[in-house]
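Have a look below at one chain only, the form predicted alone, in structure tokens format.
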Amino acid sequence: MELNLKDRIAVVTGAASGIGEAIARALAAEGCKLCIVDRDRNAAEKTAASLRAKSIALDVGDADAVASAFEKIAAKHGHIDILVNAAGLLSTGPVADLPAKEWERVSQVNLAGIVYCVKAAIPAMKQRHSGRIINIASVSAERGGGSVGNTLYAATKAGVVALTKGLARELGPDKITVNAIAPAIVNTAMTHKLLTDEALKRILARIPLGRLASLSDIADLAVFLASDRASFITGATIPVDGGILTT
């Protein structure tokens, strides 16, 4: 299938590393022009190296330097095909137990951030009259809690479910389709250390396919979903979860 993406201009906010890498290889294997956004300012040029691609050491929770950052990329591209906004924390343990602060943390990044590179990619879009943005969300939105994500990490992926559907209506109208995945658990290196064999066990007994979902599972639906071919797909949540959410 051609998805006709080559020397389209592509953000993808944390790309360096697990499923934020894996979208931004899988957009550049396609033909995109690549700028890889991280807070990790050594694993972000070491990636975009290996792509021959820009990076930007970005905290997406800081809304002014999110901004400063997208009007550099505009300015030197001219425009923004694709915004991937990968960036995540992940939040364990119950509510009680955790400081107030922890909210402040992972929502910041979570779902704030995604609302400051959206909003300071639009100008971009808009100018061409089409984008492509692609949200990362859990289907722990749905259960209210994942496999090791807590509440709070729930929320602020519910939180990005109701802002996909949100902006696709609003961006609609300039062509620019909104849409997110929600992955279950993926092993990447935010995931690794509390996937013991226990837990591990226990969670693939819930998947009706009998693993975890692999990068490449979530990077070949971001890459198709930023085609053409996806051209009518907005507002949607697409789970990648190998059945999970049916149990």
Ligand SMILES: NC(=O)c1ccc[n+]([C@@H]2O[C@H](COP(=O)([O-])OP(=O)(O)OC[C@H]3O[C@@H](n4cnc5c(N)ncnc54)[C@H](O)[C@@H]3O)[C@@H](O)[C@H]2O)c1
Given for the second form:
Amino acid sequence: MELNLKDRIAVVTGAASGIGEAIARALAAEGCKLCIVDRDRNAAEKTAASLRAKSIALDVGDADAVASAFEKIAAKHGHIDILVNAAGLLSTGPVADLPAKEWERVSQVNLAGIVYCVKAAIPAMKQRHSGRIINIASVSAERGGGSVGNTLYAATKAGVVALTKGLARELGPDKITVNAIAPAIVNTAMTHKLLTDEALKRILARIPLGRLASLSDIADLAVFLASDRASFITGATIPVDGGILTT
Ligand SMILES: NC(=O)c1ccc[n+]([C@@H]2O[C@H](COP(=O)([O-])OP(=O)(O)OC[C@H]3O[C@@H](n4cnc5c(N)ncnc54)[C@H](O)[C@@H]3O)[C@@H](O)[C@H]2O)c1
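Return the structure block for the form predicted in complex with this ligand; the form predicted alone was the one displayed.
Below is the whole assembly, all chains and molecules, this chain first.
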């Protein structure tokens, strides 16, 4: 299947690690020109160097920093074809036990961060009358948290699902598609410590396909959604969860 991604300009946030990094690598393997965005400067530079890409260190929750970085990217390349919003934070524990500030911490990155990046990318996509936006949500949006992330985390991801639908409607006339991927649990820096033998056993018992998602399970779908082959898919949140939402 010809994906036609050669020389497309792709910005991936959270690309220094885990799911974002895997998506950046998969897009680069298809010939995209990558811009690696992450608040972890060293790790972002490392990923970028291995992909002969550019890296930008910023906090996606800082609207001004995001706007100025995307202006620079658009000025350099003339446009942006693909934006993948993978930067994210996990929050755990019952809401009653958490300081109110925890909501600010997690929503500022998981939800506001996506709003800021999308707003900053829209002019550079509209200009060519095309674009692909891919947001990383989570099955926790549907379940209200549970296996790993808590209620606050799930609420930010439910916001991502709503944002994905509304943006798809707003940006459809400009031929910009907006979709989300909802992974169940993937073993990354975010989840690793929580995946004790006991937790793993409990989680696997609920997954009909009997394993965690691999990074390539997520990256393969992201590449497809970024390609011309997915030009009539928009506003969708696609679970990559081994069937966990069926149980
Ligand atoms: N791992 C899972 O089980 C799982 C499941 C569902 C959804 N997700 C989502 O996938 C995305 C990627 O998570 P991951 O598992 O790869 O985690 P990860 O911790 O490996 O990667 C997250 C990356 O985001 C970066 N980041 C965090 N806050 C940032 C900020 N304010 N600005 C810029 N960069 C920032 C981190 O530095 C890191 O490189 C997240 O949105 C997460 O919520 C993960």
